[in-house]
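In structure tokens, the next block holds one chain alone, the form predicted on its own.
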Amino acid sequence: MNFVEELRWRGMLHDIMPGTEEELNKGMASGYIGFDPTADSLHVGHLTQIMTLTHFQKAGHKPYALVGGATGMIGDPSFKSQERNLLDESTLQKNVAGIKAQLENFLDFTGDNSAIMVNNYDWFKNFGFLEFIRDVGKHITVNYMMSKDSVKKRLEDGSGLSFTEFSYQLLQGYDFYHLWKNHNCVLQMGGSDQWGNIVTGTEFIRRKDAGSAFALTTQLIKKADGTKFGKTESGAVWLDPERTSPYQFYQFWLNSTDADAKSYIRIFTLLDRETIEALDAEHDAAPHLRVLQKALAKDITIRVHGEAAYEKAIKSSDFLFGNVGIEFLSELTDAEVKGIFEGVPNFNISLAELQEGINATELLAGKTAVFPSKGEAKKMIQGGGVSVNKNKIATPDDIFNADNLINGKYLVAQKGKKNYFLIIVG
């Protein structure tokens, strides 16, 4: 498998330094991508780089995942409007551990071209400032550093740039040099906004040791409508199931537009060209079946969360569409229940109130605001259009108590088939 050609047909390649493809075609090469440990979990915005490393390894090369335990204390200023808050060492170490565990789910850390995890804190922690400016700073001119688009943009918009941030490209350049010198890493990869930092590394290697190193960047992923990829109304879509439930994760991909799904299935899955083109044709013949979205969501959810979590996500979808009974909720954790009902109106009532017994009208229009008035609640109940726990309410005077709770904590109300409300009792 030709790594560069694989990125090309998948629509992932952005910039590539001359000679890179020829270097990789000589045989197994080592290359790396850096991950910024600003949280203890990666999110879907990191998946392009994770998949780049995955393709790199599948092409027979040796991938290095660099976790920036040191550079994370500063923060990369590239195309950011303001300086990042500095993180303390204990927080960074916690974040590094979380990221490492997630990367191990994607990369093979065994075999001839096993993936290697490195942390730049290991070589920076004892690197003195005077030693750094003497051995590193003298090789890269201020003019060279000022010419970077990311630096010029910050200076032109008036927000300024601290010396801390300005020095970031020297730190990242030294990372490349260290891995080139000690691990024979000849290639650094990253998103297209990293091009300036990456080529600083190749330049530093050339000037310091007259060495050759190469650079490659991937497209920054945006939705077809130009909006930012990986964000929802509730924030980032995380790989950690405690931050984003597998059901929410699955739904994120399932809800992709047709145009986005055609792009995403190439970028975020390992499905081969023939399979993807067949799925494209099947989808175009019957777009309403959402064949591409389902294949995309299945592949990524299983890879990130496993087969069991995927099956549970499917069942969760079926539950909301009325194809799975209320007993399914008893199989879920609290976080998973809340994940299913994210975005659904939630109401809280006390257990003491419910233990005394509450009639349906009071429950839905008194203790909660499922209906704006008791009159409207009664009218719709009498019309047979209201359910609690998937059971139609027979009369406005039906009584609900603690015996009706799901998992000892929840009541699920419905107006019609599609309008859900979660009542949390505690």
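Here, rigid core means the biggest group of C-alpha atoms that superpose within 1.5 Å across both forms. Note that the structure is predicted; figures quoted are calculated from it, not measured. Numbering follows the first chain given and starts at 1. What changes on going to the form predicted together with the RNA:
- Two rigid parts of the chain rotate against each other between these two forms, and of 28, 36, 318, 289 the one at the hinge is 318.
- Put simply, the small part of the chain turns as a rigid block by 55° against the big part between these two forms, using C-alpha fits.
Switch from the form predicted on its own to the form predicted together with the RNA and give that structure.
Just this one chain is shown here; partners and other molecules are left out.
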């Protein structure tokens, strides 16, 4: 199966320039995707693009990952309502390095079609303004640039955009030219919001060197209910285990709705069509077992965080959501307990405080920050939404003392069903 067919059955393909498929069928081709260094870690929203590159490489092509050290200084106006703050250079350097390190986990950097990482800062840093407007600006008309949806939208809604942002598409267009000229990159890929920028590149290549280059975009991932993909209450889901623990990462995927899981498993895993269709069928037959969600979460967690982290996430999940009682903890060593609660927020309180006896609101909102205020703790306790050691707290005045400790040092607090907190005495 060729690259484009692969994307197509997975439901990833959004738009493709005529001739692209034919070009790729000729043999090994080089193509690239750009990543914006707005943070020092990628998040799950970037996974679509990472998977696109992965499929590209698996189909025998040579993938380039471009980190936008230069374009990141400008900011893409595409479909953003406001100009973004410019990042300073040192932050940018740090972000580029972080992203680079993560991308290395997904792509194969060995072999004939080894992946290559480039940073557009390298070819822009010594590119003078006069030189740029003469060699690049000359080939693209303002009319053409203004007709882009991303620009048009900003003009129409009156918010306007700075010259800096307006220039963005030229920079991205030049990136494509540079890679086409020097690395024989004939294809740029990206999310569907990047179509305009990508096409500026192919247009530039055509006008400047009469060359031909191609464009392909992927579907923007949305949840079935129309809300944004990749966000939880606590913010974006990052690939960096420091920002989003493997346990939280695993849970994020496991909690996908049925409809979402069906599309995600196609987009975010490398499982083949037969396997996925078999899982679909199995899931439909017994949806409560959630085989799709489990397979999805497993596949991605292992690829992002490794087998060991996945095993840990499973153990934590089994304990936190399974039917095991709280006594289970007493059978574990300290290290095992720590492992289970890795990624669960924890708080420390002193043994002395606990020995005096402490009421529920004070414990959860005063001594620890399970709740931001006592009022809120009280309300939720009254609403029946708080448990300690897997037992519901009946009233806000329930007293806890050293007798409630598990293994002599832990209390497990639960806000709702899914939010756990570990209180450690010591």
